[in-house]
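A single chain, nothing else alongside it, follows as structure tokens in the form predicted on its own.
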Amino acid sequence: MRVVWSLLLTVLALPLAAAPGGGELYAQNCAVCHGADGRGGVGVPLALPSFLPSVSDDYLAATIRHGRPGRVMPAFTQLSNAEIQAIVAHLRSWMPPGSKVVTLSSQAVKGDVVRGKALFAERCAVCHGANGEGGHGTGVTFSRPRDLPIIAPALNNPGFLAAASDQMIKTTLMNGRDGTPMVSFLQQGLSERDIDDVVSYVRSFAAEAGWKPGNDDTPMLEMDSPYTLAETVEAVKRAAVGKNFRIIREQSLENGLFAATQESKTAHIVYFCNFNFINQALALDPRVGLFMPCRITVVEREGQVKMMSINPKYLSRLFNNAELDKPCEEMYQVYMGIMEEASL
């Protein structure tokens, strides 16, 4: 018994892990897309000076819970309610020196949204896009001019409709963002009844069902063929061809795994490329370089010849990115139009 209550005080003598600061989960979390600084890289810059003071707790802390979806930036709904706190403190700390949180009112703004769509396509559009859906690329440093910290944000986006209150989106239309190519709107000439009735269009987005990633569930293509595995290969590799796409090279799966004489010779993989498509699509998202080159995989198993592929539709869903889905459907038509000639 006394060897019992030796270990139970020995265990309770030891000092407790720490949870995780602000800083450590920004840097576990954010820093990827956010740099470490804040400063942006993948994403967008969060230390502009005009920003944080312009924005909320709550707005940053529903921006981190909830992303921005088909904009790359994911929801975070694995971290605590304690964490994303956390992390909202820490962004705090790059803060100007002596600059305060503007406070706003949670009183909804009431204005006329038929008007306000009219002044919305006259004044916002040009940047945000006709229907909100936001300037070209996701944010995304390859997909925006070098010169520009930010595109402009997709404003009927659900993440966002979500975290900024009425009252947020009319301060920004009031006072504009200094270090973005958003200007105050009152120094453009409209009348406080003008941007509320801006507001209230871009409220009604709200009423949209906004974007949502594919319903194909199948990440991987897969198509018998009626030929060897060497006839499937020599097929795939001219179909490739045929769809405006260099051959790269043609290898064993297991190569660089095993030594070549270990290597299985029922497993094949013949790699292709556009690079016009490609610099499109790595413009769009650098992870998509992930799956490139282009590929097919022709393997033998109990006499039946398959070729498979990874299936590009899944690409936007799985990378968060609505500006992947037209090219990963066109991708989708390749592949399969590929192991169809090839089968024939």
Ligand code: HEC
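May I ask for the structure of the form predicted together with ligand HEC now, the form predicted on its own having been displayed?
Shown below: the chain alone.
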């Protein structure tokens, strides 16, 4: 009995003993997107003087916990509550000197959803999208040029709606966020009643079904070829060129790992590319380059020649980015099309 308890205590104490502080946790988990100092990167800037004082610790903690499904920011389910609090404290260290966090009431806003909908279409849709789906592309840098300094976040997002209270949304509309395209709508001529209506409309997005990652569970695509390995390689190249791809390289699977004379010749990679497509995909999310250039491997095992590739529809879930669903579907069609044609 005692053994069980001491084991339990040891197990519990382990993560505590090794626990890094908020700054280090931020550097490990957040800096890649939000920048080391919270000012840049993808998504909204965190170290914005008009942002931090206007939101509660609960909002920040819930945003970290839920992420923004389909909008790149992952849900940090693996962090403990203590770790999340440490990160929140680190974000607070960026508050403007002397500023204080507002205390907002938890009272629900009761506005007219129908009026709010019309106002939203008129005033908000241009940046936040007709259905509150947010601006396009991952944003600032992530290596790509972009027009607006900050992309408008998705408001129909279950992660946002779970984190934001009615009063938080209302405050954002009343005050705007200085230094961003999000202006004060009081100053833009909306009345407080108009703003309440818009808040109620934004809240009504919560009834929508949120984005779900694809459920294709086959990690790789493969097809048998009736031809020899060398013939199949040529057929794959012809089919890829026929679909507007450029063959950029071919090599054995073991190339670069063994001396050329030692390389096994029973697995041969054909790399092909359409730079227009790559350029568009990287503009949506530069991380997808992980599965580029396109590649089909021709493999011979026990006398049977097969063509193989990754399944883009299986891997799309890694990125938590709804905008990648379409290009991943397209890539899936490309791979299947090339393999089918090469095996005719």
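Numbering follows the first chain given and starts at 1. Please read these numbers as outputs of a predicted model, since none were measured by experiment. For clarity, a rigid core is taken as the largest C-alpha set superposing within 1.5 Å between two forms.
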{"query": "Cα displacement of Y26 between these two forms reaching 2 Å, rigid core superposed", "finding": "no"}
{"query": "C-alpha of M307 off by 2 Å or more between these two forms on rigid core", "finding": "no"}
